[in-house]
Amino acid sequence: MRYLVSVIDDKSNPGSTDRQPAISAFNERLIAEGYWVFAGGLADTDAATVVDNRGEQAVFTDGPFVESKEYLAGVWVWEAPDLDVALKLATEASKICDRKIEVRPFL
């Protein structure tokens, strides 16, 4: 089963910025143990563009879709045998990243 693992940061109480070496080591372990599918950090929400093409003409809006103190800072996609394993890894990831983690299975 594949899981989308979202890293949630908080503008009013951001996580530590010195976590990259620990995150890299965690990623290497995910790769070695066969859980890694993909990962990537995201630019700040100020760099976002929302595209809405549901009407007559596409509308492009600068900035995030919603204004919120919490935002998506990065993602992993993991392959894990079940939700329990994904949640165990997410518990480690939260500590390593110093941020909240959301785990959602793909359909």
Second form
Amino acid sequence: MRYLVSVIDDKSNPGSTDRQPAISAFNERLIAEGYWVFAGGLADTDAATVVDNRGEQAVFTDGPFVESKEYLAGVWVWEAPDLDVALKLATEASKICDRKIEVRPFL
Amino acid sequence: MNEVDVREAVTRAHHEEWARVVAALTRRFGDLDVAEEAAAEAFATAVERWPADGVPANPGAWLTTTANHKAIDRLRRENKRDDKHKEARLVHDDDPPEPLGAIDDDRLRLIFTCCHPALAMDARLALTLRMVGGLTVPEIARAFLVAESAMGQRITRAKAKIKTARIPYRVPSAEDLPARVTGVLAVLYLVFNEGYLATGPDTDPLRHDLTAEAIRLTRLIRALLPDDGEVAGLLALMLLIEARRAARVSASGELVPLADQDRGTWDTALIAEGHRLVRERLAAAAAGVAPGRYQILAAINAVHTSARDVRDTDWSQVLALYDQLVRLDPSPLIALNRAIAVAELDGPDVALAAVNRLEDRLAGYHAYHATRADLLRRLGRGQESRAAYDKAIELAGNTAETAYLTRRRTQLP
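Alternate state requested, the form predicted in complex with the partner chain (shown: the form predicted alone):
Up next: the whole complex, starting with the chain shown before.
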């Protein structure tokens, strides 16, 4: 079972910026234990562009699809046998990243 | 066997076997929906068949077999349409869980799945009452004053999340067990409390159906986890509160506070059972096992129910227990109840000072104002007391409590 694990940061109350070494170590462990599928940090939402080509003409909009205080700072994809395993890892991940984590299953 | 006997046999089987049938089918078919529907169909079949065929010697086995057939029929029908359901089976391990008590029972898996922390609290309540308690959706909707369609959706959504997010069907590991048991007990205590002090202008002030169901389910957990102190504590707490049910509301529908209750109407059998459990936990505490909050709350209720007359109440014991509880649970509600014991020992002025310190956190809670109103009344500060009663009445949701507070207000000099 695959889970999208989103790291949520908060513009008004951002998490600490010194987490990278701990996150790297955690990634090593995810790989060693067979949970790791993908990981990636994301650039600031200011760098996002939204494309809408549902109408006559493609429209490009500067910025994220939804403006909010909370935003996606990075993602993982994990392979885990069930939600309990994913939640346990996410509990550690939240501490390690100093940020909130959303766990969402792929269909 | 006459019709009444058969009906009673079905009701008894429903009480005793529903959770077992749902739990066994969920394990076998990996799907709560299939299990729930097949169990309901099996009971409907029993209602149809037992009057003519007689009640089977082993109703539980008959119901499980019948439900199994119903589930297989349904899966065969669905298989012809699509094969996808196979992918969405609930995961469970077949290893027996680490020994927790005397019984390895699928019902434990069912309870822990329904009370999973990834589900919203209202979904856990609804799902537990449906899957473990066997209440129907309309019954649960009535219990929580929610429209039937909304309650149906809440349960459907919870089942869908269990499936898509893969909430497993298993008893948590020993390491996670204490936290998860706490979650289960919180669900049962909420059900009990809604029955004990029902909210809403159109409901009975006491909902015996809910307190009885909460006690029944807690007894079940107790049978499944006999060594868990907090399970014993919660059961004792519920029994000692339930024992006072007949005395809690007057003939005119008014709440009767503990001090004014006719103690002769308390249920002595429930009190004896509650006291036995509290003694069992006291023995464990003496042996060095630190008691949790339900055990301490049960002990406080044991002190109250040991006093034949309110004047015999051992308030210093009550206060000592509240002090212990405050260390464990710094919630302002506990501090509020502690102040009531303080009033008895050190006087209403000392208690009032303690209560006033809780204003920031409890200003929106009726019991805060009701407690202040009573303390101010005892101190002869009628005008302030009246204002506090006004506020308490405005915030109280329970009809019997509103009636009581209103009378107290009119009796102020």
